[in-house]
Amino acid sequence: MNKKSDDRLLNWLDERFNISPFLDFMKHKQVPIHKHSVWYYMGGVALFLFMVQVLTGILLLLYYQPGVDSSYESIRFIVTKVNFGWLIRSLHSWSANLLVLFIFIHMFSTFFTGAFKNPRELTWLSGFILLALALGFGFSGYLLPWNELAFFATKVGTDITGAVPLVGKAIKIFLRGSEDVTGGTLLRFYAFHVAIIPAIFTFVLSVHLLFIQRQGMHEPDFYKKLPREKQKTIAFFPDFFLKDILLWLIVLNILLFLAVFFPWDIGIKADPFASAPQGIRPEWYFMFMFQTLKLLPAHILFIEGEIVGVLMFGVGGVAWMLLPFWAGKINAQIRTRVLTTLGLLVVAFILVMTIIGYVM
């Protein structure tokens, strides 16, 4: 297609959809270049992994049949009979884990570079909601193969939600659909995983991307203090966009490597009447919470240790979500030092508890 054809196509689209303002915006949008610029790409990688999740998830839905007597069998059919079914399933599972990982990386890079501050409070808030929804994706999807590990891990996870004071039992029954993990729970998690959470995630993601496009890339404080002539930038389109695409291709190659050489195991079919096997653990992104609850004593003062742990994580999660609204009240002279120390402690806690959970 030559330049005249390109111009005719653009003019044709512009007459019908008025895309000129969008094209002008893309041409003039600039991205700051500095020593922390690499963190700008983490959100794009998370977006790419979400697209992989959607595509592979749709392909799996063509064969997956939810039900106590069909879920495990349909997964086994996909892995053993469908052409490249094993690859699609492994890509879906690995990309789910990497999606959570890169959202965590994106969140902490946003925290340490101060990109949550005024006027980006709602951008941070929507990003936190996306992290919570990604964890919901992982939790709801874990049960769908209806294998032994998924069944008992889901039982443990929903039991923990039952420890929430006042509303815990109602939440547990809402998640399970009854007092126990049954076929009804499987169908309920299937609805969460393929319809409810994706719909909410897509909406919040659209809002999050809109906020970022309207506000532009965050400029760290040290960058703003540089003389104007030393503030280097690159055009978002095509320069930054092409680098983003290149990183997506690298991540795709990593995904393919993991899927081919470390295919996701289907495990043993769940038997609700069997005793729980040894070493039942949640997915790695829940491990730090699971291990912390295990280490707490049975009672702290007059309250059950598990309830104290659940309350602690609940309060901590809400405080982290509302970070931009209370961090600004800290004295400006010590704010950076206090927040950096807080962030390092949170990261260290997550890493240490996760490692202990797999070692012990």
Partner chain sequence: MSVLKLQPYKIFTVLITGMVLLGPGLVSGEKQLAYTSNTCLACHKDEEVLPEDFFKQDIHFISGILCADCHGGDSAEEDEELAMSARRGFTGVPSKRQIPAFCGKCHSKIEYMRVYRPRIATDQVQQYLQSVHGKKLGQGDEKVADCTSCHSAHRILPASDPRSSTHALNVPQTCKKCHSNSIYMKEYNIPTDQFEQYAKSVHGMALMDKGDLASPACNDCHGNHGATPPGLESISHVCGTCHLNNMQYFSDSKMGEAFVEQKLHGCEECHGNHGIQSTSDNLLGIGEKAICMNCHEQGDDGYITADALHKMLRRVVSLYDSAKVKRNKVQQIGMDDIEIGFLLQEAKQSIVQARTLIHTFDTVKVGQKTAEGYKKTKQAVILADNTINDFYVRRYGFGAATFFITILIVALFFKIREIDKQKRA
Given for the second form:
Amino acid sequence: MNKKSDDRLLNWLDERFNISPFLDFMKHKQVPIHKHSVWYYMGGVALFLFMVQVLTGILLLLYYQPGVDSSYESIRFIVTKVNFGWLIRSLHSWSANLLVLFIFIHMFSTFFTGAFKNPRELTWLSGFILLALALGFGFSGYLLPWNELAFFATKVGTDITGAVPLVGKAIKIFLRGSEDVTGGTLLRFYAFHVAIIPAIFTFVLSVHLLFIQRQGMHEPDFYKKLPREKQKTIAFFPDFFLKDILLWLIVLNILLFLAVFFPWDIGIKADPFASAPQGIRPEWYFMFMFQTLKLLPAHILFIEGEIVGVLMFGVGGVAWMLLPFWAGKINAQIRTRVLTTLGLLVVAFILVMTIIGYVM
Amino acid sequence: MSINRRNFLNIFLGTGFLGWVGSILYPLISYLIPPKVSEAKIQSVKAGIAADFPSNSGKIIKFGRKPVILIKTNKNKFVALSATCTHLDCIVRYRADTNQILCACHNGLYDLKGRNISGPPPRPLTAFNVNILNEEIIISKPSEMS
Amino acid sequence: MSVLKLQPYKIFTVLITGMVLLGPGLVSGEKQLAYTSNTCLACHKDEEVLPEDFFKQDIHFISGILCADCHGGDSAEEDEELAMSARRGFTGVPSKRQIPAFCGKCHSKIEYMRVYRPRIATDQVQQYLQSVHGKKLGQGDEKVADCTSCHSAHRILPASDPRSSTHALNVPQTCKKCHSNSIYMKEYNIPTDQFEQYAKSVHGMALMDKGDLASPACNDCHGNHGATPPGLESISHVCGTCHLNNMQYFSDSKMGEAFVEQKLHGCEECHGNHGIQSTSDNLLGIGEKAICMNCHEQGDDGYITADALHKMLRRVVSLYDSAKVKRNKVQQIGMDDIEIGFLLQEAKQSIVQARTLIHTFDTVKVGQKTAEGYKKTKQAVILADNTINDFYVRRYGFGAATFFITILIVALFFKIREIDKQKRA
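Let's compare: the form predicted alone is above, so bring in the form predicted in complex with its partner chain.
Zooming out: every chain and molecule, the one shown earlier first.
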């Protein structure tokens, strides 16, 4: 009986929207099964965390009041007076951190499995943009509680953009909305965080997902070399999809655990005229850049160390973004080895700098 | 057996799903229910029925984080002032016999306008607005301060 | 009538004088008219022999008191000789010894003064003659302060005017002119470091650094016209004019009686005078900084009381300090701290009152207050602990949610396996 009514609904929809090609596509879509299959799920987890962010973010919007006099107070209000406000706020913070983490994992897994290569250049490119936007989310969202730590971290963070040659000063003023970090900066970051970045992010994310659906899952080289009958696959729907859901539930559980057992505090209200407190540090995902800039000498060949650092990260970032376009030009015989070494170096650099940043 | 097992699994799955929906919806819906204090910044407080307030007396009202002293003078006028003494933050009280506001810690005296008139207080007490709306006393922050 | 008699050049002089005076002084309009016929000023101005400290905002000048009203003579007379002749009552510059009476001509006359200042006192000269300054002047000492030493002669402004030498903010500087000059003060055998001490004291800093007019200047304790060091009995009254409770408690205490008997200087004995510092709890008790130990010895009653009082106070204060730390923690983790804040405010009030009650030296009274404060603080601590606990107890709710999610995870896991099996079959 259930089956029948399902069919009738599908027919009704199909008559109007011609959805059967889409259903066929979903039914016939296969996901390869091999020893590295687990990495296929990372993007999905990131997607799930993004959905959590959207939901909790909208909920926070109901009570949050941006403004120098109201931001901190409204966050305090949310976590003290609103039912489960503390949970929603803690979830939003934790999920944000996990989201960035999973985007990183997702990116490096596609890097090491070579999934970024032809024909998936644009998927990689859009993915990189999503990473940049997620970092933008984190950076802008960090300031919104208007607490001491966030205030000074934003000050330092926006200061660094000032080191970019030529346009740095303009970018800095654009970000801050004035010469200094003020209430204007708060409003600006609020607009970035709840309107501008979400709009762009949603668009790029749709494109990213569309690319993936059109091209199907990437098959690693060793899998392609297997004889046809040994290439195991599972159907995307429902098998892969259910496994995705299963993992999402596990992540949700972990998220709840973190949000409840390690709730985020709200700190001390920012006082723009107070002197900077000890140990200002950015969020962990900016730590490696922050630490590198700190370790650079004041001057490198007559150029300010900070400018060199910023340029280095700029060039490195662009090169990383355009990876699929130049990686193919490396001699095919050593390509894998070169890329793997490069990837390991990047990961090692990020890890070492992050650890130094927290230990020192 | 297989059918039984599948039925059992489906029930299991259904319960889990319903429980999951519940454990998401419960916090979600409670979150949406407006809390008693509907805003982060307290702008005004209700302080009871005007007629029930005894004449020539004072009462401490909690205005957010700050105590406010509400006084009904012997001419039945309402006055609300910050209740924190400007000397060492003690809470002031109303002296019905002299119609003054007294801080018992160091004998600081204020008049009914909040002006420090004797003793150690260095500054007057901040005044709050008092309005009577439908018989109810409403204390609010002076507008230039908000 | 007299106007008609005036010769043209005289009219001219009068007009010019009037214009000079009226021009800048339009504010005080009519009063200036008095000077249109003030020949003293006209000549003294032309010949530049005005008094050194002549100031247009001088209160007498503004109020229309003419030169002649103090110095005698005839300000309407054109002839210099005649105008300043003894026949017209000219007295000229008074000698130092004449000054009090010179000012007193008007200032001691209530029927004269109330025309100008209905609320002004008229006992200044009388007070002055009682003061150390006044008595010494009477004995012929011409170094002491007369009226003009503090008020100036022709630059007198009401004490309420911040430009005045007698305005509260300027009084310390005014007294300092003589009293900090060790050479000038040599023959009097009194210290000259009062200003230096005062400037570093709690009162001096409040007045001179922060501009807090509620803080006492020299004259608030010593009096102004009747300037005298406060005596043994009056010292606590002097301090008590502002520190009412402390004075009352102290003078009602056993210690207060004993002080009077032994001729000790009340408040000053422990707190000092010009260099008085902010108090701290360590001034009490038997520690190194404790003042009690200046007189009391180990084992005597005072020693025991001091120790007991100090311990009571410390007990509540240290709990209060830890409660404040807890409250900050509650605030930082994002829990409701408003009630804790109110409790702590009440506790602080008890502590403040206990600190004042120290002056009763009564362990029972102080004990009651500190116990009250302790109780409130304890309540705050418990509430803070509970709140911090609640912050972590929330995890129990997580148990319920995680239970269902786990069921779902497990069920889903088996479902997936089942689908797998079906496929293979």
